[in-house]
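What follows is one chain in structure tokens, specifically the form predicted alone.
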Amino acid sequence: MERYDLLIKSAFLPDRGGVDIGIKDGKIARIEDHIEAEANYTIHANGKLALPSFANMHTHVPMSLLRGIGADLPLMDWLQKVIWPLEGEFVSPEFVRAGTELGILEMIRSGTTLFMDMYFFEEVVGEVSKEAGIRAGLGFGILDFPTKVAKTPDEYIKRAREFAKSLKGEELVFPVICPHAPYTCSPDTLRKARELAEELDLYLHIHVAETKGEVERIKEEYGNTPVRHLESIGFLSDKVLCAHMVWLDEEEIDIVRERGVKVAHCPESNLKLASGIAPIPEYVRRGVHVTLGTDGPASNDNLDMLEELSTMAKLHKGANLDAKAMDARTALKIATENGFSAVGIKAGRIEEGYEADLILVSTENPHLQPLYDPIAQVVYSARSSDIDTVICRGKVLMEKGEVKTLDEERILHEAKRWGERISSFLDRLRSQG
């Protein structure tokens, strides 16, 4: 008799109805109305809705420990007056570990199995990711100014190279080259980052055109908008993931499409920081590869991709005065398959041959009943607390609401201890005027 590593019995697929799903070697091996087979582990879904898990394509996960601080400030004030001083005081391997554990716990609980991260001490983020069993594309933020991890652009590049080589051969965690932004990296630094990515055949991850102020600043310094500036130095390609991309004109959208650049849309962070609303329906219409991210939990202030998905779908209807501007199925694809495929992972669909990254959603709560259109109702009505089970590459990370790979009680206790330290520091700053 055939044997599977994991067998899911009686799941509900939106376009097919009740099915069993057999998973072997991390992939979906078989989907049938009924599978009679042995399995190392069996999950009885009891009619729960099976959907692809989420891919959070832009975040700074260790900043979980800074969530809620500096609320109601625009981006540059938030960075310069709040976040950078706090990071200068607290960022360390210990801070990054505690923040990453908290963030990954939140992501698993809300159905994410891939995240793209840019921060400091990313080797620690990698360690926690592997312990938790979650996919992660990780890169050190490369800057032109000194921080605790490097003093010069060349030091950042050297550290990025060493980190990338340390992850060679890993299954779930992979390196990414992460120059921070055109306004924090000189053209020379950006070229060196691109050359390193080309040498090691890695993706590039960067913030671009997030605010009007950034666009004006780049125009003043280089005589070009951010996208044109990056194009002029040969930075853009289909291996580049650009976060935000709020302020692009028609010609820039064409450049992005022609180069195969991927866009990571972060609607809630852009709204909270008053950065603007990216023209995502126009990107989709013109063939730009759009993915979804939360941005860091200090500017969002959570890592809940289901909430982000719902916000995205409704935001663009209102902004465009068009109920069809972002339909539920397109929104779900952006949050799932588009993210995985942007970095070459064959996941994000529940089909035979795809990697087994999926969630089971309970639809028995009042806000999901009666259930007429599962996809639309998940996009517009579901909450992360409805997610019962999370599977990454065939491994069960959460079942019946219990995270299996992390010590939730210890992580929350540690987060509170860090919160006390950070609060004391903020109190001292306030007392000094």
Contents of the next structure:
There are 2 protein chains.
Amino acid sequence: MERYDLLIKSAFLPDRGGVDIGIKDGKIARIEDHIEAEANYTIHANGKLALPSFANMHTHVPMSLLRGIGADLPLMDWLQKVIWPLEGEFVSPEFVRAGTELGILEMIRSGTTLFMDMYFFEEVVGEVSKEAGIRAGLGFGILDFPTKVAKTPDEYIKRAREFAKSLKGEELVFPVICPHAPYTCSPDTLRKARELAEELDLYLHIHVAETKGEVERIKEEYGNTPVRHLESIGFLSDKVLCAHMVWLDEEEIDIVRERGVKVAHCPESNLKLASGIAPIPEYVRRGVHVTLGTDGPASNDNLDMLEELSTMAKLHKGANLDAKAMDARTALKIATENGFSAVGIKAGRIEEGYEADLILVSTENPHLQPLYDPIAQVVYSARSSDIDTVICRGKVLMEKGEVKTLDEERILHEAKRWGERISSFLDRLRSQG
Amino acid sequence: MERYDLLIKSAFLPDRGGVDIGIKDGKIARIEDHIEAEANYTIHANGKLALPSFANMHTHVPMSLLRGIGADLPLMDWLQKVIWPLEGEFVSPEFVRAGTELGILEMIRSGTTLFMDMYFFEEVVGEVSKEAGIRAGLGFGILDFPTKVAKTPDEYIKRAREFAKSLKGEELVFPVICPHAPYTCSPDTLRKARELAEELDLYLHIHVAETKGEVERIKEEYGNTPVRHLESIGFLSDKVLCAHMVWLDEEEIDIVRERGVKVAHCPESNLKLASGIAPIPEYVRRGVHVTLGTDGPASNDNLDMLEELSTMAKLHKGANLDAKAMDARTALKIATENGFSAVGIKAGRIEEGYEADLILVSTENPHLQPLYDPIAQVVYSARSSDIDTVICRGKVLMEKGEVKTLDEERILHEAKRWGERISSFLDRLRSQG
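For comparison with the form predicted alone, would you give the structure of this protein in the form predicted in complex with another copy of the chain?
Next comes the full complex, and the chain you just saw is listed first.
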């Protein structure tokens, strides 16, 4: 008799109905109406919906310790007056560990099994990710100005090479080269980052065209819009993940499609920080590879991909006055399969041969009954608290609402302690005017 | 020693800190740091946030049985091809009872204690509301064409008068006169509805300027935009609640403000049905009384006011490219106090002398920690599952996540049975092409 590492009994697949799912070596090995087999662990789904887990393709997870600070400020004020002074004071490996634990706890609770992160001390983010059993594409922001990571562009590049080396052979965690943005990196820094990524065969992750102000600034400095600027220095390729991409013109969309660039759409951050509404339905229509991200939990203010997905699906219909601008299935694919495939992971579908990254969703709640169209109803009506079980690469990270790989009580306790220290500093900052 | 009907110990008020709240005769009688008193019932809030409960100012609650059907269709297709045929087949007092029970269950779970409803068989909605202990402003849609309620405008008006009489003396439930919309009611019908409301001293509730198409249609038929049309026939006053109000021009906004008309903004429905984005920050700036609603659970697809509120606060910043277009406190006020006060109820603030309509929100979840700015973090990051306790007019409707006034198990069971019957009909409808 065949034997699975994990067997899920009586799950419900939206386009098929009730099934059992056998998982082996981190992959979905078999899907049948009934599987009679032995398993190291068995989950009784009792008819819960099985859906792919989410891929959060742009975030700054350790910033969960700064969530809710400076609400209702535009991006540049929020960064310069609040976030950067706070980061200058507090960011350390200990801060990053506590913030990452809190953020990953929230991500597991809300069904995410891959996140693409850009922050400081990413080696710590990597350690916590491995402990938690979640996939992570990690890189610290490369900048032209000094931070706690490095002093000069050359030193950032050197550190990035060392960081990449340190993650060699890891299964869940992989290094990514993260030049911060065209407005914080010179063409020379961008070129060096690109060369390093090519040499080591890594993905690049960068912020691009987030605000109108950024477009104006890049135009003034380089005589070109951000995407054209990146194209002119040979930066773009199908291994580049560009976050935001709110302000592109027609020709820039063509460039992005031709180069195979991946877009990480962050609708709630773009709304909340008043950056704008990216023309995502147009990207999708023209064949651009679109993925979804929450952005950092200090700008969103959470890491809730189900909320992000729901906002995306509704927003683009309303903004385009077209109810067909984005249907529920497209939205779900953007939040799942498109994310994983953007970084070469065969996950995001519940099919044999795919990685076993999936969630079980309870529909036994008044807001999901009656259940006529499970995908549409999850997209438009579910909330993260309906997510019951989360599996990453065949490993159960949460079951029946209980996170298995992290100590929730200790993490919340430490988050509160950081919160107290940060609050005191904010009080001092305010009293100084 | 004084005695309260209900005493809440150790709640946390965002602008004040820890307090006890004494409730008597449905009102907040006293708020102090510590209250030593007897009480018929005591709730230990253990530091949970106390916030006003929500007022859902535009919905069609019984449609919860139709949620998720016809996703991704624009308003008119959705109504004509899907919803109206279904309603023709199914709507009955039994359907309305089951749908209302399901909807109110969801509303209590998500912190709503007042809803303004427009549907058929509203006497049944009233019965269920009283059983559930929730406030409701109710009226059936008055139309120029026949439905299960009445055949002619005069008959609708007669029925509305009878319905109003039947609710006389009720504490929680009050009648509202609901001409459906300027495109479904002739000027004569609108005038008669207005006269009846005036005679009986009732509020009017109507759909106005929801889509561009409606504006075109009203212009063609009456040579005027919807708000001007309503103004020209003397319909508007400070006792008129207009849902949607997406497509108003500058002068129409002035008319609305001058008349004291109340707006029920439904951002998620307007997005999902591709109706558009109402210029709410402009209304607020110009002193229009703005309230919030979910619209029916078949268009949204839920009755979640916290989600609606969060979407509203983010949406208008992004759509206006202005992070100050709507701050968190304004958003919360629109979703609470503005709703209650629009229909003359002194609730929506946690202050002595106000009606005891409030919720307790748990912040012991990773997505709400650390907690720096409770109001902003509830608006941008909380989800309805964080709502622990719901109190309406001093009565506990939910405590520690358990709904006290409704039989959740029976209601879900019946909703599923209705779902099966409706699914079979949809299958037949589809097989007929």
